[in-house]
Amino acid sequence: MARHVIAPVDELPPGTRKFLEIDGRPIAVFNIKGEYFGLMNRCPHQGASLCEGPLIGLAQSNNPGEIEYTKLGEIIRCPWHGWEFDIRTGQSYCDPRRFRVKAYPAHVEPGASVVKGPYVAETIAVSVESDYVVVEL
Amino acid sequence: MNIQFRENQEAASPLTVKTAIADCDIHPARATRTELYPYLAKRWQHHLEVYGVHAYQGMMEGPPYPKAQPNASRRDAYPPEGGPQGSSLSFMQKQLLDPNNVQLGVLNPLNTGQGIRNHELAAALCSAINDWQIDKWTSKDKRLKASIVVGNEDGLSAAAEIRERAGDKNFVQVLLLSRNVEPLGQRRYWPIYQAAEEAGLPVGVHAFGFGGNPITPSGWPSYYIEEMVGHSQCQQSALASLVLEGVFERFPKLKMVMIEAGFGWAPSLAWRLDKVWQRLRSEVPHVKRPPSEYIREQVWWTTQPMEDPESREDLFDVINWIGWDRLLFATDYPHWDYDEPSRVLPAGVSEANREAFYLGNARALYGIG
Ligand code: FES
């Protein structure tokens, strides 16, 4: 698993999402309120865009008429058909026991731990005054 | 579609992009509201500005039900111009055309002059969205062939609309809706069929339209998903009423093609016809032969939204029963419930068929070389 530097944080600030390709990979990395979420950019239903969905909750219901709505801008809704899936696990919410994303751990490191550590990538430029985000893949 | 779950996405994708492919079902949109008034008489502009359009349709603006998403269409398909998705040549060059190759694009036009009371009106709107047709797509851009609207109403009209276009390269086909006033099988219709079988096009029905009935046979429901799933009922008795009025009896070279309602009720829908045909035949003596067998002959299908069983041998029965040569592939561009066209057929088809399936079937049915 290698650390890819994705951009430092303040370019990514809480409720944007940013596009990239890492190895090949389409990966989208998100901030929500704080904290980061890398997921593969390509839906496992028919391959859309995944990333470019919008942000929504989950409507769920035990009994007709009793609505219950939930993880509110934590789920994905892809462009095309409209499948969910958890940001926060690559989890699907239409077919769970086939279909998820795969979903790669991001966070925040200190300007520098990434300037020393061999994982710098090579196409950002890193200033040590900032911190950056980091995904895993 | 996405019949067996596959484990390589990336291994999965590319899969046909390289291979020619036919779209039969791609919805052109207007850029804006006036777009069209080019192509209308000044009275009508000024009918329209006036009166507005008055549908059979209770709801005059817009569909019966609220659709998934904006303009039922995928959300990455907006131009970058600006606009509503399908409403750019280029963007759907870009988005749709090159990157899968197609080589036939087929236009289907909806909201058009279909459905609307004044006659003379809809004749018109129908008229300004053919000519519409060519000057925006598919004279600017050759794959795509686009598909004659004609106020469906009013027979006589229509049957004048297709005359007058016959022959002309740009029209690969007649275009109407499931939901009309009457079943499609009824007289007033019959110019229609009359008129395309004389021009040589097949006619198209497609999945919606305005016709002011309920849209289930049991009323109105209660949500879009019911209407999704109602699409192929509405089809099923817009194909019964074709057969059993006597259209493919008295139409022998008439050629159909069910657009957007699925098909893997064909065969179900044609077993119970023959059955009770065998019958009850002396009600309907112009009914001469079997349903199934104009079914067979007479009747095309678009594959989006294709039937997704768990089995994909439960597909292939279905497609073996209808023929693989009555398939023809579409991807319902830009509408959200778009098929992707590596992704729709599941592996251990021959060769043969799928080329017929993506390409061959369409070519022949609509005369492309
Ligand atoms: S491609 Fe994502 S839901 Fe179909």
Second form
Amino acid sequence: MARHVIAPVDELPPGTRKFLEIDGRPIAVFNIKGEYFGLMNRCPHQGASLCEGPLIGLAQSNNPGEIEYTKLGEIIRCPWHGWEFDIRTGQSYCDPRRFRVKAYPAHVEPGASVVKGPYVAETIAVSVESDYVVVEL
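Same protein, different form: I have the form predicted in complex with the partner chain, so give me the form predicted on its own.
Here you get just the chain by itself.
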């Protein structure tokens, strides 16, 4: 799996999302309470831009009249027809056996490891003499 650097951490604060295209795929990256998650930005129902929908929670009930609201801000609702998916796993809450959204792992790496990378660059000596820049080839 290829690694893609998305943005500095401070450009994606908690509660935000970033839309991008990677290798022709529409992807959204979410910061949910300091954890990062990637999702395909396409609803499997009819192809809507899924990740433009609201972030909601999950209402669950074990007994009649008792409702527990969990996963606050971790469920994405499709803006077209209201289908709901778990941001962490891509699981559908409309038809979990037939539908899911592709989830992509996302995490934070120290800046030095991202900058260092496996890159090899040609170096050229440069010096400043008076007010001129001189390149030595």
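Positions refer to the first chain, counted from 1. Only the largest set of C-alpha atoms that superpose within 1.5 Å between the two forms is called the rigid core. The model shown is predicted, which means the values in this text are computed figures rather than measured ones.
Peer 1: Quick one: once the rigid core is lined up, does residue 61 have its C-alpha move by 2 Å or more between these two forms?
Peer 2: Yes, shifts by 2 Å or more.
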